[in-house]
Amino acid sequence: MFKAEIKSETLKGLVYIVSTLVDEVKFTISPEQMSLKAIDPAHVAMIEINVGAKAFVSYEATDSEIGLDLDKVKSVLKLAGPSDNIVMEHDEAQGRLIFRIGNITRRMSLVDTSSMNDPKVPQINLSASVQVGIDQLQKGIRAAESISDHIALEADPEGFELSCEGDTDMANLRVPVAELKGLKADTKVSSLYPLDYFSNIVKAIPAGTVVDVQLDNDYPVKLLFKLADGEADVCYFLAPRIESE
């Protein structure tokens, strides 16, 4: 069984972040948390999210799985105002998830999860770690979007930099160590990443969030951040773009 009540803004933040990669997703539910792992069709990026029971207004669950079409969930979210709560209840007999928002009830058919595999989360140690406000990352994305289809992330003991170079133009955003929330970088490290993937996830992260950006030379970048007042952990991996000699 699964029955939970959650703030609409919390659910919206989670759904929009996952939908940057996939249209359908499997939620694994336990008495302690709701979790998911998803990888995009091109295997360029993956995401893992663990939402603790305390992220919900109320939460009752036993071990189960629920498959959802995220576009349908977004249509439900459009019915809710920023201050509304959404009640979700699994109707196991009918194979549906019931959403209640005030006096509105929406019954949604579930997606078959039998063909949805759990991707393996990479276990990699990256030498640099940068804690930066999402507003800085979003600012760097805005500067890069009209110039190139890839973006370089660089960390060194003095700060963090986002940069891009096109055929004729260049842009970069330098964040000195004094303006960061934290920095661990013994030497300079940098990698190139596809801008569309990086932009999509950065734009979906709520304002005020601090992101832990972990990177190394020509390795995937790992973005770690929290949602739902710290009760939901998000881990996002993006593969590097390796430039041929």
Contents of the next structure:
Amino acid sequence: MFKAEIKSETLKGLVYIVSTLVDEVKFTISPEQMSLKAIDPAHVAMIEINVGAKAFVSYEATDSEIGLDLDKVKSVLKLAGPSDNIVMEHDEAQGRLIFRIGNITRRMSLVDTSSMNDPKVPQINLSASVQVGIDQLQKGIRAAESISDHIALEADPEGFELSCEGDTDMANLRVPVAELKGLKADTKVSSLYPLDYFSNIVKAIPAGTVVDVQLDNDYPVKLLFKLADGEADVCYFLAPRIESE
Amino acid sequence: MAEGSGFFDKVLQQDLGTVKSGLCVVCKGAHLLCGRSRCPLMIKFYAQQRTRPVIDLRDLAGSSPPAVFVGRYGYPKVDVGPLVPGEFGDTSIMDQPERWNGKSIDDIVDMRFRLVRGKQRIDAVNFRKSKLACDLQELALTEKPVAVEAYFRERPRGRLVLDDEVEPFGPSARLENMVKGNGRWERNLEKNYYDTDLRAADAVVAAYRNGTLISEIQKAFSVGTMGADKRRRFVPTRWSITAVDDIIGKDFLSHTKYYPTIDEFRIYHWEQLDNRWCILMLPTTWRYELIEAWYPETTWNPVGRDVEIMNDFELFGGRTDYAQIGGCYYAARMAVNELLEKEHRTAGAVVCREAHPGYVMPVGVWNVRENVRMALTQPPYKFDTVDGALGYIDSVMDLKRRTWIKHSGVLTDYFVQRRIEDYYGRHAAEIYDHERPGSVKH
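Show the form predicted together with its partner chain, please, the one above being the form predicted alone.
Shown next: the complete complex, the earlier chain at its head.
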């Protein structure tokens, strides 16, 4: 059983973030929360999201699983205005999810979840952690685009730096410690990442969000942030590029 | 050698600067990137051809394989017409590149030169008023060679016509009139012709799945016999070849992307027409690359000192822009997917092609399609590590692994980009807790 009402803005934020990696996703539903784990087909990035019951306007559920085609969900989201609420209800008999937006009812057939397993989340410890406003990162990405296909993230005790070096041009964004919301870095650490993945996720994060960027030397980056007024936790992993033979 | 070849060499000498710039490998005579009104290399190829008996008749009768040609200059007002040899009998092999494997360049040129092109200008979109258009549609759909008599307005002129994507053909002349016999239509193409609601892409896939040869589908595609009724049109031969390869390749990919990966590194090796092919298959999700190395003194690199290398690749998400390499990219992608579909497996594929000096003139995209297909029918060499596979490339190819990797987007990504599962720790190589059937392994 699953019945919930959610603000369209909240659902939109979640769907757009997940759809940077996959087209179909399995939500695991419990009485306390809705969660998902997804890895992109090339296994370069993965995402783990937990949406607490409080993120919803109303929430009622027992343990179950729902498989969704995200493109279809996006088409439903286009029907909703920013202030609308969306009611979702799982019709187990017919294997459908019913969306209600105002007077519109949209019944959507579900994706079979029997072949969708949750990927494992790597347990890694990262030495540096930077709290930075997403708007800063978005600015940095805009500067870096079309220069190269990879981007370097760097943290040291004085600040955070995002830089991109191509064959002929380069661009970088340096945020001093005073403009950061928090910084923990004992020494300088830096890693390279594929720019397309990084820019897709950064662009999908809603404005005003503070992101906890966890880094190390030549190691995956972990982006931690909250959505839905702090009731939804998102953890995004991105594997590094290592430029040596 | 033609008598005038000395003159043409002089023309080429004047153009050496542009030819040396390396632009030719990209342009392949099609885009005139050097800014000249005619491709200096093409002029040279034409000059080198042996002079042949010129057809001295204003009308020509013979069995068309059947073959048609739709020009691309001036689209949508294009020259269309049949290709007719001056002989009767079973000429079908002349327009079926699927059967040309093992033939030398000279064999192919001799065979194709006998095809004379009649042409008439029609509107590719509003073609229904033209009687010739209807005749050509019938001709292209016919299964077996058809007797055709063509009356020309002038004596057919010109030598062999060469193109990087289209098969060569002989002299051409304006067509006054054409009379043709009738034959049975290829059944899958006939079905597509009468289905005026079926989209062209679906029609191509349906015919291919039912066993129609790609060259036949492409012929039917170019004369507007597929697609929703009102949207049918003539498609220049050059474009239709790539379109058909692309459509079939994409259709395969919609399945093959989600199959389990192959279990080992593989190399398929093949040589033909002084082209050396090595196809490296990686046990990864779908990614694909075509790398072409043009040696000095080959078609598109006649005067350079160094090997010109160009590549195009796509990762799992596919590509949104047109491949710089052109039609070959899509032809090889289609051929690789044929194998993956047959095995119900997915893989990463890097097609390495070395064009050696014996490859003196462009013969068309079929060369890539059929030779990649042939390569993939050979028993593969299997390796447990990428190192082993690259070692094999070192042993059969002139260019060594360092060069291939340097010019390869897919291999660079493979070596440089880490994956999530690299960080699970020593004892957890699998991404999923329970191995599921059909899961994608790295």
